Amino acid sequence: MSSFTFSRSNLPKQLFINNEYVNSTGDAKLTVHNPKDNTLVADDVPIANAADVDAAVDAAEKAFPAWRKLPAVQRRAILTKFADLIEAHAVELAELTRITLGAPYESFGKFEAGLAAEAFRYNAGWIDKFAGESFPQDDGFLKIVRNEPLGVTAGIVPWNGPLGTVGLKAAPALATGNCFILKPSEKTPFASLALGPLIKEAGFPAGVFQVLSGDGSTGALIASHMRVRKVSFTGSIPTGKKIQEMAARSNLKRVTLELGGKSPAVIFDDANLDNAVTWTANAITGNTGQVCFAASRVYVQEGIYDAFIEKYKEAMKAKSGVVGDPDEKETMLGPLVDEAQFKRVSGFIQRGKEQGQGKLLVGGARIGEKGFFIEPTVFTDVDPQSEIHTQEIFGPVSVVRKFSTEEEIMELSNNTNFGLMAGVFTQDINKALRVASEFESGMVGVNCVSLMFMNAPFGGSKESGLGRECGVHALRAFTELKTVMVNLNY
């Protein structure tokens, strides 16, 4: 029988120190509420200071000695026993998100517990698996090279994902031998800080798997401690840049940053139309557009610029149809996450409007009187030089443009410090993997976009990150390399 027993009316709100819930030593408090209709959920979440964060430390450098050199075969069946008790409980912990993102559980929800668990599986699969090198020894010297663990590790996750990216962040950490510390977003701090009992129950030793909610000052001392040595961070690019600073000012602590996106699609005139409208009105409205690889810039050729907009005009007028309630079954798209990122969007939108940057093809207002919902919205005609085309808006906004030649969009595809996500539709292959070689960009789709495989890496060029997850790539992320020379001839 499981211990797990949160729930909308029983919330965590404590920090989950050595496999206890504790009290938080300071008196600081997060304040959430439910973005469907801006009312309170809680003004009592605790923000862990500066002690707290030591005392995690602490705990997470006592039990690293003996995580480390746990068995092969009991770390992944830890591992795979933590997978199948989020799955176990996917609907209580999606619930504990929703109350304050406003994600609805089957176009959502049900998605990132599964990615969460799935990320677990896999990397646990990795564990006796994850070879080193060695080297011919002709010389008289046989070097063998090992991948040992770095310690205390930390991720800081997002609001948009805060579970699935849970699973993205401690499953690699943990699997290769770190202890590893959870700082949920301020945002949406509950289905993290409701892990402690699956922590316990799935059997990772005290000090191994630890939460501490908070604010950025929290993130600020993970980011700045001595004694922390990895930080993986997902969120905003000005954030991830005084991350990466504090890290560097510390203990020069590894650095994973997965940040913004600006993500263009290409549609060419051999394209599968219906294809390249369903990826795309997907990609702009999955979690109500805020994902950071969505595609928000669609380019169209100038044969088919008129047929697409009719089809992608008629796609998200369906999906404002689909917006409502996300406790209801039946809702696809909840709100925005809370009244700022409400005031952002709407701010582009507005002066997209008033500014002359694009015309307004489909959306662009408000749905009902409270809450945070807005309808998706598609801008045409856009200036190349405007905000709404240049800046990540993180909502369910996009634009379009109609461009002639291959040439001409792949230049303005890549004239942007984004380099998230790309997708090219075609249906010449030839032409689909030289555009594809093209973007500069982590990632690139054919005949799809804004999507991630778990075994395949995840990230983004220029300013849209540093380093890879997923993967073996994020295995190595929190490894340290050691070379370990024989002579072979004394």
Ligand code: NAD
Second form
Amino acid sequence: MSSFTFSRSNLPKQLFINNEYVNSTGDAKLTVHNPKDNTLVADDVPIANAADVDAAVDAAEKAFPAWRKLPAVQRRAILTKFADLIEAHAVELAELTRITLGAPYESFGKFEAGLAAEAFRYNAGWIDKFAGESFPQDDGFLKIVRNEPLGVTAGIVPWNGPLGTVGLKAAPALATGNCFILKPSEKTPFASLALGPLIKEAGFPAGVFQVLSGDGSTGALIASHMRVRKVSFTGSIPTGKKIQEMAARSNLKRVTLELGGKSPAVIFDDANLDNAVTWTANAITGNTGQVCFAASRVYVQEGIYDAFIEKYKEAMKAKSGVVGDPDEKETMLGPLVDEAQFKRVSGFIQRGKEQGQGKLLVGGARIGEKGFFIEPTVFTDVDPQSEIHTQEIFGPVSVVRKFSTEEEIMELSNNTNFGLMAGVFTQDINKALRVASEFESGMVGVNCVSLMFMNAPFGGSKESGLGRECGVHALRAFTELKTVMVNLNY
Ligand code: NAD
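The form predicted together with this ligand, contrasted with the form predicted alone above:
Time for the whole complex; same chain goes first.
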């Protein structure tokens, strides 16, 4: 029988250190509200302090020698069981996220739990297959290259994919024999804090997988800790830069950064219109636009422009119709995460309208009077220099521009410091592949956009990130190469 008893009326509010729930040694607390009506959810979630972080690091260091040596089949069994447990508790975990993120189960919670479970299964499958290298002994020396775990590692994650990002970070870290400390976002702490009973039930030894709730101060303690060897971070660009700086100033810990985006979708005259409309409308509204790789800049060639705009407008209007109470089964899109995010997104829309940064095609208004619901919004004829065209809004707001030539649009697409995702829509395979290679981004969709796969590298170029998650690349990011040279001639 599972000991998982958490729910919205029994919230987890303790740190999970060394396989036990413990109180923080300090008094600092987080406050979280439900974005559907701004009611208080809790004001007593602990903010882990320096002593708490040290306690977790001590426990992790103690657990590491035995964990790294655990036979592959046993480690695989633990990760696989954890995946099963996440799946078995998907509804409860999603509810614990929904009460502070506002994302409906059918369109998001289910997907996110599935992503986390799949991440654990996928990485468990690698455990006995992540071989090193060896080089021939023709010169009298056999060279063996080993993949060594790093030791105590950590994941600092954002609020927009609280459980999915846990899978993307914890699974490869633990699969490769590291211990892992998870620091969820201050806006969505509960699904992470609730993992304790599942961590124990899966069979992770004490100290191997721990959870510390907190805000940026806890994140900073982890990023600058002298005995944490790696931080995998997902969040905003300014925080990512701080983390890299703290890593360099402390112990040169390894860093993976998954940061923001302002991703272009380029739709050529010969594109399949319905396909392009479907992908671009879904891309900017999924999770209420709070998705790092959302296609938020839509560029449409002049020959197809009018037809595209007509259908895109209808598709985005229809999205307004599925916004609602995230606790209702038929709701597909919930509110923005909180008041700060609502003010941020509304501010962009307001200034966009007032300053004539573009022409409002659809949306632009609040939905209802309570909670942080907003209409999916599109600006056309957008000024390329304007903030709605150049900055990440992180809400259901896209900007559209008409273009005539491929050269012109590739220049505009790449004229940014972001480089996470891009999409090209055309039925000409040569053009698709040419454009795909021209995009300065970590990922490109051809006749699709804003998607990811567990077995293919995920991440950004330029200021959108450093390193890659998913596939074998995630395991590489949590290991260090060691070259062993064997003298065969003595
Ligand atoms: P954020 O940078 O504000 O916070 C992310 C995490 O960092 C949180 O856990 C926070 O507590 C912590 N943090 C804040 N200040 C810190 C500090 N000084 N030191 C250490 N940790 C600190 O980002 P957010 O608002 O939670 O998330 C939104 C951003 O994340 C967007 O820019 C979005 O594009 C990006 N994002 C990127 C990806 C990706 O994979 N590329 C995925 C999801 C979100």
